[in-house]
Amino acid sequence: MRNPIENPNSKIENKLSRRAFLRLALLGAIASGAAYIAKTIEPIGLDYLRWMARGFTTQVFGSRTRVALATCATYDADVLAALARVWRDAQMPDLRGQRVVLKPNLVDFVAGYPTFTHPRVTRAVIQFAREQGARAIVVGDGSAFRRDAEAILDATGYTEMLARENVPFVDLNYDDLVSIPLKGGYAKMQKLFVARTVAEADLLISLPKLKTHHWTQLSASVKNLFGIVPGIKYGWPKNTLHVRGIQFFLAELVDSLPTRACAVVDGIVGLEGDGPIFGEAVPSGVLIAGTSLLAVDATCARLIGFDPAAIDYLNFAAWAGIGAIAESKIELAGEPRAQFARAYARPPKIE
C-alpha cells in the first residue's frame, strides 16, 4: 500500500538529483583534468592547447595548397622558361609593382660541393621578375658561417652575375635591424631582429638549394630563412637560436615573417649525405615552387625519399597549424613527382 504522505514525484526528483550529481561530478572531473593538464604542461604553457587545436583544424578543415614541379635538366638548359612554367603552374604571386627580395642559399663555398643556389637560377628569377614588372629587385643573404659575403659572391659566380644584371646585393648579416613580434611563442621568444631589407619588402622569394642537413634532415625553403636573421646580432653560426630548439625557432620564422613569402627551390642539382656543406651532388633536374613554404618543403622531402612527418620542423609546424604537409592537403601541378623521385643518402646523425 502506498504511503498516503509519500510524494508521487519523489522518484522522479531522486532521478533528477542523481543526474545532477553525476553532471556535477563529471564537470568536476573535467575541471580537475584540465588543471592537471595545465600543471603538467606548465613548462610549455597553455598555448600548447591553442597550437594543438589550430593544428587539428588546419589538418581537418584547411584548404589545399598548390606546389608545382618543372623539368630543368641542367643549368645550361633554358632555366628562365622552366621558371616561367613552374611559376604559372604554382599560381605564384603577381610581381607587378612589387619590391621583391630574392633570398638564395649562399651558406658557404666549398670547391666540388653544390652547397649554394646556382647563380643561373637566381638570374632567371631576376629576369622573370623584371619581365613581370617588379618595381625593385634586391638579392640578399646572411651566411651562417662566413662573415665575408664578398668572398662567397666571388667564388660562387654571383659577383659577375649581379653586375651583369645590375641588381644590388645586401649582406643581411650587417643590414639595419628591425624588431618583429613573434606570434607563436614556440621558442619562448617575444621578438626577433631581422634584416630591414626583408622587413620592408613586398615579397620575399626563398631560393634554396635542395639539400640534406645534419641538424634538420632537410634544407629547403624554411631552413633558408635563417639567412634573414642578422649575424651582427645573433653571431656566427647563429647557434644562439639553434639552442632554442631549431624546430621551434623555424616555426617562429615561418609564422611571423613580416612580409609575404613564396619559394622556388633549385633542385636541378641537389646535395645528399653530409649536408648542408659536405655532401655529394645528385642530378635531380627539377624546380619546385609554391606559396606555402611548408608544403614546398614537404614536397621536397618526398622527392628525395624522406617522410615529412619524420622531419621535426615540418612535423611540429603542421601539428601547430602553421601549415599543412599531408599529401591530401597538397595539390601537385606541372610535371609528375615520380619523374624526379630520388633516394637521397641521409645525413649523418649529430650526437
Contents of the next structure:
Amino acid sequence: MRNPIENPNSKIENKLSRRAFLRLALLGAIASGAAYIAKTIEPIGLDYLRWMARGFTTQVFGSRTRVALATCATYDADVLAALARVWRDAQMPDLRGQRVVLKPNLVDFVAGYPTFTHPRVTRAVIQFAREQGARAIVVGDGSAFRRDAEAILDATGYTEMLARENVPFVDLNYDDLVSIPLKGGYAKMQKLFVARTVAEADLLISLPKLKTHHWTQLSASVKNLFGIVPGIKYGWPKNTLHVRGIQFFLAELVDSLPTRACAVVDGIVGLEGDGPIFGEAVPSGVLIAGTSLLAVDATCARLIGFDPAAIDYLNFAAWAGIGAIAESKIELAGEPRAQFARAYARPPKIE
Amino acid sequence: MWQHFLLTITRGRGTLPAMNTAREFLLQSQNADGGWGYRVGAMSFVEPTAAALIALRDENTFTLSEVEGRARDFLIAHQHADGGWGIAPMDAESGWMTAWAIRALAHSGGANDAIARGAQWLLATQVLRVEESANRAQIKQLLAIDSTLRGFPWQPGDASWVQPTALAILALVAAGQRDHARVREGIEYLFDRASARGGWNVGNPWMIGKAMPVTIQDTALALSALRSVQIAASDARVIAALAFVRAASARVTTAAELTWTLVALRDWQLEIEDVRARLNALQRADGSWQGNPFITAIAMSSEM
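Starting from the form predicted on its own, produce the coordinates for the form predicted in complex with its partner chain.
Whole complex next, starting from this chain.
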C-alpha cells in the first residue's frame, strides 16, 4: 500500500469535523486515564487494582468487628477481673483445649521507660487461659535490639513471673523455623520465616504495650508481631522488614499469619512521645481487646487522639481490604471510649 | 589425657571441670546431621554449629575427631553454589552466616576452597548505602551516622549493621583477606557506629537526639574485629569501649552477657577472673550455659 500523502490525487480531508474532534478528545481522555492508572500501579501491577477492589468491597459490604474496652486503673488492681470482662465483651475465642502463645512486647528494657508489656498483664492472661482450659500456654517474643532475651526477662520481671506461673518462655529469635507463604505480595516477598512455636499454635494472643512509635506513629497489636519474625534470619533490629516498607510488611504479617490471632493491649500505662523506647509514661487505665488486630489498633489510635487513616500501616491495610478501621465498621463494647480518651504526645516525625 | 594436663596447667582451678562438662554437653547435643541448634534437640543452625566446631577443635591434633568432622561436613554440605551460607539448611539465601562458617572452617583447617568461595561471596556482598547529599544530611541529623560507609548487612542489599560487620571482618581476616579494602571500610564503619559513651549496639548509636543503649555482645564482637586487624589498645575508641565493658561487667548477670564480657576482656588481655568465676557459677548441671549450645560454645572459646 502506498502512502496516501505521496499521492497527489488522494482525497484527504484536512478539515477536522466536530464529530471527529470529539472522538479524538474522547480517545485522548481515555489514553490519559490509562496512562495515569498505569503510572499509579506501575510499581505493583494489576495487584494494585485487585487490592483496591477488595478494599472497596470490604469497606462497603464487610461486616462489623467488635473491640472491647475495660477499666483497669493500675497494675495493682485486679487485672485478671478486668481481663475477664474485656475478653467476654470482645467475644474473644474460646480457649478450651487450645495451644496458646502469648506474645508480649519485650522490645528492650531501658530503665525509667515503660517500653514493655507489664508482666502483670501477661500473668493475668496466663491465669485466664488456664482457668478457661487452655491445653498449653507458652510466652514468647523475639526482641529487636538485644540477642540475649534472658537479660530482658530478668530486668522486666518476667523471669520471676514465669517461674511462679510455671510457664515456659520461647525466644522466637532462635526457635525452629517454618517458612510461610506471603499471600499478599505487598512487600514483594514470596515467603517469610517465622517461629515454629507460633506457626503450630492454635491461637496467638498479641499482648502489646500501647505506645507511640517514631516510625509507625502507633505501636500496638500489629507492630508487636515483629517479634514473631526471627532475628537470626532478619537480623537485629529486623531492619530488612523496614527496608521493604513497614506498612507493607505489617500488612503482610496480618494477612498471612499462620495462626488465628487476637489481641489484648496493655493500656494501663501507655507510652507517649518518642516511642518505642524513649517516650513518657501515660496512665490510661485501660485494656483493649478484639479479634481483629487492625480494628484493635484503629481503636487504640482513636483513644490516644490519632486518626487511624493517617497511620500508614492502618490506612494501607484498610485500603487493601485486609481489615476495617472505619468507626462504622467497629462495634465498641464494654466501657465507653470517652472514659479513656487522652491525647498522647506525638512521636517525632521522620520522613 | 595429655590435653587435660595442658588445660590444667594453663587455666585456673575450677575452670577445667567447667570446660570438661561443657565439652561433654556439646558432644552429647550434636544433632544427627552433624549440626547444633540453639537448644538441645532443636533444628541445626549454622551459627551454633560453627561456634561449637571452634570450641571443640583441638588445635593440638592434625586430624578432626568424629564429632568435629561431622560438624565440618555439615557446614560444607550446606554451602550454597554462590559461595555463601544461609542460617540453616532450609534457608536457600546466603547471608551473614557466611562469616561464621568461614571462621569455623578456617579454625578447623582444610576446606580451603570452601573458605575462598565464602570469602569471595562476602567481599561481593551488596549493601545499602545512602550517598545522595540531602538524604545523607537527613540521616546524619537523625541518626548521627555516615550513611555512605559500607559495613556488612545481615542479608545482601540491606543496610550495614555492627554484628555482621564485625563477624565479616573476623572471617575475612581468617581467610587471609586482612588488607582488603572492604575490611578497611568495615573498620571505618565500626568506628563511625561507636557510641560516644563507649561501645556499640546493633548499629544505631544515636536516634533523634537520644543516645541508644549499648550492648555487651555487639561491643565484644566489634572489639574482637578491631583486635583482629591490630587496632592499638591505645585507640581512644577502644579505651572507651573497654571502659564500658568493665563497668558493665559489674552489673551483667546472665550467662550470655557474662560470656561476651569475657570474650571482650580476654581479647584485650584484661583481668577476667571475677567474670569467669561468676560465669562458672551459672553453669548448669548438664554442663551447659542456658541449655544453649551456642552460648556454651562461646563460653568455651573464651577460654582459648
